[in-house]
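Next up: just one chain, as structure tokens, the form predicted on its own.
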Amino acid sequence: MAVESQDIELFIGTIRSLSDYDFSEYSIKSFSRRLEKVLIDNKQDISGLVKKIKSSNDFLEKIVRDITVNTTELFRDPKAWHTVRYQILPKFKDYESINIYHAGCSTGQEVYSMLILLYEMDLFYKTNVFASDINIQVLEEAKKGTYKYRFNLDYLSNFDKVIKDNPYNTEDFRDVPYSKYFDINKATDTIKMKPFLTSKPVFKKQDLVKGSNVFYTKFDLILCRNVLIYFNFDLQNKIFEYFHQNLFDGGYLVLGMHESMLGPITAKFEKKGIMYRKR
């Protein structure tokens, strides 16, 4: 169900008047095949989706929700979690206190994953760590750490790459169990966090177009992954500003593997993959 950009403009406003949530500045590709999803998921035309928009805030949050993506894993791309174990991590290892912030977390496992990357270093207990998405619902199954065992086979294998092995020395292999972290109940399909996880973090609602800090603190290390490929250039310019004014001097901001940061504001940062240091 192809879309026009007059439908676009429609749900924009329509979801803008009705709530805090603004659309505008997002990609236009990615937002219409994002838009058609949803109207082929719901068998609605645009007016049928508004109408019933309009009707239900419940149903506005549901769309919300749809329209913005949700995809992530334990230890996703493992080659990221690489970079911040090998070559970022190790150099906070003389701070007093370390503050992490996974902006655009969804429903939690990249935060998981670095709660328990932070324990295998020694520096879990004096890492604080904060994290928000614009949804609700998602925020509340990060808070919860529990997540489908069959659907997310993967988490293992990553899990493995990460925490086990070594990529820069192959002999150097730690056989660390699974239920030092996660409970694994192959009857009702689950993996669940360990407590000592799920009470760490902080979990926030935030829209990162608003460009806020809702958590009033500044961070060592800001993760943005597979979040910016969703907003146009100037949107994505405007929050990696934001980034910059709330990182430390010398703190890193790590993007998705395909993500990268152009324009001017490159001048601000120093790149070395998909790590960007502040200057």
Second form
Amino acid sequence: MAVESQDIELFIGTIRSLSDYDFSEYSIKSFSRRLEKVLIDNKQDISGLVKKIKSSNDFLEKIVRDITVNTTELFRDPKAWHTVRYQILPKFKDYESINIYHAGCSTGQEVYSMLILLYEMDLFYKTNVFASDINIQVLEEAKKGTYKYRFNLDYLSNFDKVIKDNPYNTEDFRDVPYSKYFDINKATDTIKMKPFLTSKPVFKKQDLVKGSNVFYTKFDLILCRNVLIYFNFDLQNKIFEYFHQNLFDGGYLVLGMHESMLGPITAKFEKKGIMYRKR
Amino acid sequence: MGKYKYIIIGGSAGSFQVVTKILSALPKNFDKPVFLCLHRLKHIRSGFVEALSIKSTLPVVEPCDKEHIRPGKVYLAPANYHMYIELGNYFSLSTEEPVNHSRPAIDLSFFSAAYAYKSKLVGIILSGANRDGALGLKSVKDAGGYSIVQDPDECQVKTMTTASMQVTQVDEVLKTDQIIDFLLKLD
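Could I see the form predicted together with the partner chain next, after the form predicted on its own?
Following is the full complex, with the preceding chain placed first.
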């Protein structure tokens, strides 16, 4: 079922009239693909879907969840975590306190990866960790910190690559047991983060499109990986501007492996790979 | 043949040799952007672009989201991302769930390229182990583009090419050398 541009306009208009969500500046190809998928999964055409959205706010929230992409893993892209571990976090060693913000945290795996790394680096207790997402349902999952075990074996190999191995020195191996941070239960098919991790972060609902800081503080490090790819160029730049305003001087922004700032905003940051430092 | 301005190629990890052969045969002044969407083996995620670059006469890059498409470059869909071509000649990327068990999915890149370039596009499907790409090639043909399938007799795994031929009346079935000849004549 091909989605026409009128369908997208009708959908976006309906959502906008009923809620605070605004998808009008999302990247067109991936958004139409998502809408197509939602229509197929719900066995609806666009008018049927719109009717149902109008009749139930819960359904609207569910559709918002389904239309946004929530792909994430523990220590996703170990190379990115090597950057965080060896190039960014050491700079904060002598700070009195550290503020880290996960923008678009989805179900929380990135947040727990960060907490584990902070603990390993003895930075855990002086760090404030903030995390936001557009969707309340995924935030509830993030707070729980319980994930499926099967199909997620990458979590463990990623953990090994980031926490146990040192890519710059093969002799530097740390035999950190998984049980220090999470419990694996094969019977219930779960990986469950320890309470000292789940009680630490502050999770809040936030629609990045609105560009307002819901945590009322500035940050030393912002991670926003594979979130802005769903936005068009203009909206991306607005959000880069928002990040810039909400970073402390010299603070860092980390993007996804194939994301990059383009245009005038680049002058405000110093770029090194996926790492951007506020000028 | 001057009407074709963009080339998109799909295949799986097994088509690596064919792709390098094609890339090494293109002249340095080949100005048509080439898009590659290749399935990768799960444990070999990086190093692909480097390996292709060694043999390619043209620069091979894994594009970033919203990067503009330039002539004379070969663009490889990055590991673990779907790669779309948007109206306005730039890329967008997505990490949504795999399609046809694949991320990048050949179908998604082909659909978006067919929509953007219509009759200016050549789509080529090489050796591959699943049906991903079949509907993508159909979309190229349906939009007025030119559709080519690698001769299944020459393919290590025929699934992708035969699936493509089942859903589309393809314009040509060619061996690797003939694909190269075809591309060289486009200039």
